[in-house]
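Given next, in structure tokens, is a single chain: the form predicted alone.
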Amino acid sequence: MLMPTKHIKTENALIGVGAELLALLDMSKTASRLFHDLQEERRRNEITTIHFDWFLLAVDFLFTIGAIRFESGLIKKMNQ
């Protein structure tokens, strides 16, 4: 689930979804805005959309490794 395997594609593994989220965090966003942007980006690239619970697991993963932070209800990259 965290890493891609022969049964889980990179775009569906948490590390792949996390990478997409970091690429979309060019500015601070609410969780719902980030989820919406992710779904739009996936539709544009013809990648299957993900459920909100999988999105939250990816956000939790990024928070756990210190890649993002929550501030005033917004999700921010650590280097912003």
The other form holds:
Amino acid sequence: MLMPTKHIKTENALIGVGAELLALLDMSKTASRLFHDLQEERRRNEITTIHFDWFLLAVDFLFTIGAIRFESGLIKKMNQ
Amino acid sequence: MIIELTSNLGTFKTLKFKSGLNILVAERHETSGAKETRNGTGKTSFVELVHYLLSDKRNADDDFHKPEIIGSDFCGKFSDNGSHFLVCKKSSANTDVLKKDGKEITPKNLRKELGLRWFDLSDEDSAPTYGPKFGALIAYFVRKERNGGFASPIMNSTSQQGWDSQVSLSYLLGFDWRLPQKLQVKKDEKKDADTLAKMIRSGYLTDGALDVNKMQSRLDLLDTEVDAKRKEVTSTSVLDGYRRHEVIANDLTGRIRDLNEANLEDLDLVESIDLALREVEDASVADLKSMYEQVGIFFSDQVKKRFEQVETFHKQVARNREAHLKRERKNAAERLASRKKEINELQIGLSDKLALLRSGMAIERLTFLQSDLNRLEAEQTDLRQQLPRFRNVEEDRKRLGREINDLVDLIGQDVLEREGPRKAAVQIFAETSQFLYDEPGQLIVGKSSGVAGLSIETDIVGKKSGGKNHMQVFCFDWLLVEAAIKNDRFPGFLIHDSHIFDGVDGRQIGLALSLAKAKCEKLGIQYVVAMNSDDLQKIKSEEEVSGEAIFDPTDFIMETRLSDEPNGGLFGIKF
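Return the form predicted in complex with the partner chain of this protein as a structure block, the form predicted alone having already been given.
Full complex below, order starting with the chain above.
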């Protein structure tokens, strides 16, 4: 789940998705916007899109390690 | 004058004439029944022969084309002013051959020549329609019983037209013949105008009189109507209207298509949102727990939040996402609803337009307008053409009516002003008739009471019988002779066949012959009269009864005598 395995590619492991999300959070975004941007980016890179629940878990992961925060409906990177 | 009538037909009895009075006697045979006619004796044939020589028409049914006669030459030797000429005609099955002095001549040219010679009738005078014609003039001096020439003094035949009598008599008596001639021309024009007016009237205004003003106002109305209609048709409003409908319909169809496409997109969106919403629901807390545990394993130093905090965060983001999706979904649903409403409205508009276009209402209206315009234009053209003609005809009729009345007045004026010829005519007629009946007859010349033109009426005393009528003809003819001589329009001879004395008393026959003799001597002319022997006998009987000498015809009876015996006629053949 968190880490890539024999059956889970890096880009699909939460740590991979989380890295992608951090790259997309150049500015604070709503969850939906961030989800939308992620899907776009993945389509552009010809990577399979992911379900929202998996995206949310990746966002939860980033929150758990203190990489992002949630402020008035917007997701922000911690150092911003 | 006529010198002789001859023929190469063996049995023909040559007739030789002297100047002055010539009496051609037809003997009535003792054995003839009272009812037997003497037509076979050829007195009439003698008059017919003169006509035959001068005629320009060939009558295949006359005596000269009978099998016994056909192919014979008939000649008349004439003289005037000392010069002689010979007119010969050979009857034939096809065309009769006419010769004057041995040279072939057409009847038309012979008549032209004789017209000038005998009647001083120039081409210019006889050329116009209703001008005096040789045939009509000669027929007064050689009356034909068969044509009713003795029925009326002023008519040379019963079939003679009024104008012909007026023109001919005016010519001979020295009145202005151009007036009755013109009168007849005007009458013809008026007749044409009347006919035309009648035609137009029956074609146009069946109800009531000719109303030019009514027609004019209809035309005025039509002018305006046609203009308006034409503008409506030629202006592009109708066509544009049609095209505008078409454009609008196309536009509507396009917009409806666009809206439907947008709706399909939104429906897809709604479907995907619904899917996303289910995904949000799927993001269960169970997975969250296993994620949190794995972070603790792999990044134990990095766990900055307690699980409760992460759980709260998770729920917040999920709700946030859900709210967003629901908003999106609601927007999409609203767009769909609004588009559906718009589509419905557009559809109603479109179906109206389509119905309009499909029904061809615009085209129909145009077609209707066009046919209406065509009909009005036809009537307008018709009226425009008819109206001037109509107006002209009406004016022509009025003008001709006036001109006819004017001409009749002029004829009356002419007769009044030409005192010489008029008084002479009245006097000669009075004297002649007085000689026969002891009382002067009346000749009344003047304009007719109606529009007939010249009116000549004769009346003499005497019994109301055929005899009286014939004596009026006799008196009138002698008047014509004297007047024509004065006007230099006399052929030199007067011919009467025996009918002139039909029903006339012996005394008057004798006096008539006596008068003729005196006139011939006085005027230096030739008078040829055919008589039945018993008419001559009547004179004798009258003389015997009264004991007074009336007239002795002996010296004037022609050498050649005709009779009612089988070969006694002019042709010597009974047929």
